[in-house]
Amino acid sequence: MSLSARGLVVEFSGHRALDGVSLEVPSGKTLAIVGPSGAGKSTLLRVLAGLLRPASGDVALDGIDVGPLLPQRRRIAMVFQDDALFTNMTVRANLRFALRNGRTGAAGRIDETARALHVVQTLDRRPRQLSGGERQRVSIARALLSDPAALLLDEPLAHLDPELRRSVRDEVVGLRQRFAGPIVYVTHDHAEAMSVGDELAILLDGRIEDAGEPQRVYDSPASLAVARFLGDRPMNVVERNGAYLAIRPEHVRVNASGEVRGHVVRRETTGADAYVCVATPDGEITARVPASQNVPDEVALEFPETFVRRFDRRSGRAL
């Protein structure tokens, strides 16, 4: 079973949120879609899901088009940034509503759904006795009840503090033990995204900019706007013989011999790590370096060649 989508668009007072999105996701994969706040991210999922119907463009479940079909005949589920679970219901009742045609066997799926997302003792409490972790848990046993032939996730872990959101991500990865489909997962953020996704698409603008799989979109971005994106640093960018070179942080290196010189103008220290940003002639340049390693005011730069990128000076497409 895969899921695909060609050629959507979708406009708001003549924006359009939605740019040509093309994509494609094979049964068994998880591919994640990560990009800045209106991108276009949300809207696709509700496109996808039938909640919003494009102004052009299909949306297919193993090649059959989906687009004339309601939401709740797609067999696609969505477990939303919000829990969206009825708050006058136990979390029994809710996993039950998933079930409401009457299938077989109903009380014995839903202490299956909940034991392997760790949910059976929230099963006679209502959501707002729940922590934030629980509630999307329960979300997304929810979404499994419904036999979906595929699963979007709308940034599930956006309103979790950072344990939470560890912990929620860990069920998400382990959603391939109970769930065979495509799962299309959407997040603004970068490490999120590079841990879930067998496959990672750049959403900008309403366009899909690069998609691959998620370490080679990080080490050789497909333009220049995914190396500024993409990453909790951006690549350091310069311009040099007519075109624009570009290196990650991890890989400048900070010594004596490099050819390029500059003054140190702010260090950020986070944890293991620290970023320290140079002042040079290309402009501000950062590297990350061991928080223990002591960094003179004045230092020399080294770009080691395999770590470079390059991209087109006019189209910012990766030479």
Contents of the next structure:
Amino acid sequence: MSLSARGLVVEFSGHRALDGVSLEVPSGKTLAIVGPSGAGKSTLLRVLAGLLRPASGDVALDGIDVGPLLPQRRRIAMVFQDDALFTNMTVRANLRFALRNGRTGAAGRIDETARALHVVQTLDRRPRQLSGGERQRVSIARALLSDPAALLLDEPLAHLDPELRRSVRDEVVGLRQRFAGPIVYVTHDHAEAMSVGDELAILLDGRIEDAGEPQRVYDSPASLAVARFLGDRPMNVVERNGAYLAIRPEHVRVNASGEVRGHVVRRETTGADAYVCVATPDGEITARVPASQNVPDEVALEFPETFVRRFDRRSGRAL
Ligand code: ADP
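Alternate state requested, the form predicted together with adenosine-5'-diphosphate (shown: the form predicted alone):
Time for the whole complex; same chain goes first.
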């Protein structure tokens, strides 16, 4: 079962929230979509789920247009950022609700799915009596029990604290053992996107700017906009010979033999590493060095050629 979309356009009072988005997620694969707030991520998921009708474009399962189908008939389940569990029912009743009527062995499936998502202990409680992480896992369990053909996750970890995020993220990666269909996972956190996605798509301003294997997108972004968006810190960009050259902070070398001289204007340590911001004739360049490296105020920077990416000055596309 594959999920695909072609040429999706959504306009809100003249503003294009989606500006021709196409994607294809094969069975068994997770597409992680990352973009800043307002990029159109939720809008895209709502269109895929059938909750919002696009001005143009279509959505298909295994090549069959699902446009005419109501959300509940599409078999595309969506887990929302704010879980939408029924607060007046127990977790078990919430999960039972997801199963279609007349299903045999329902109790067994509920227990089994709850076990897989580590929420068995919550089955007889009400959603209010669960932690944020437990509620998210129950929401995922509920989506799975609805027997979806495809699963959409909208920032499922957005409201969780860092420790919980780690465990629910493991859960999401582990989902793969329970669910064989395509998954679309949306987040504004690039590290999360890279760790859950088999494929990564960068959504900026309603357009997919780049898509592909996560490491490729990180190493060789298709455009300057992606280079500036993706990463703990954006790529350093300088203009030379009519093109933009970009390099990641972790690839800039700080040593005595470097070609570009500069003066350290800021230092920031993250524990294992330090980011050193250097004023140079080309502008400010940030280098990441081990926290233990002693960096003097006057430095020379080296940009190893293999890590330098070039972008067209006018279009911003990779050269
Ligand atoms: P994201 O999920 O990436 O933060 P959204 O899909 O929520 O982005 O929003 C994309 C753009 O569309 C934003 O500019 C947002 O303000 C706008 N938008 C979203 N929903 C509506 C709506 N119902 N009415 C008007 N504008 C909307």
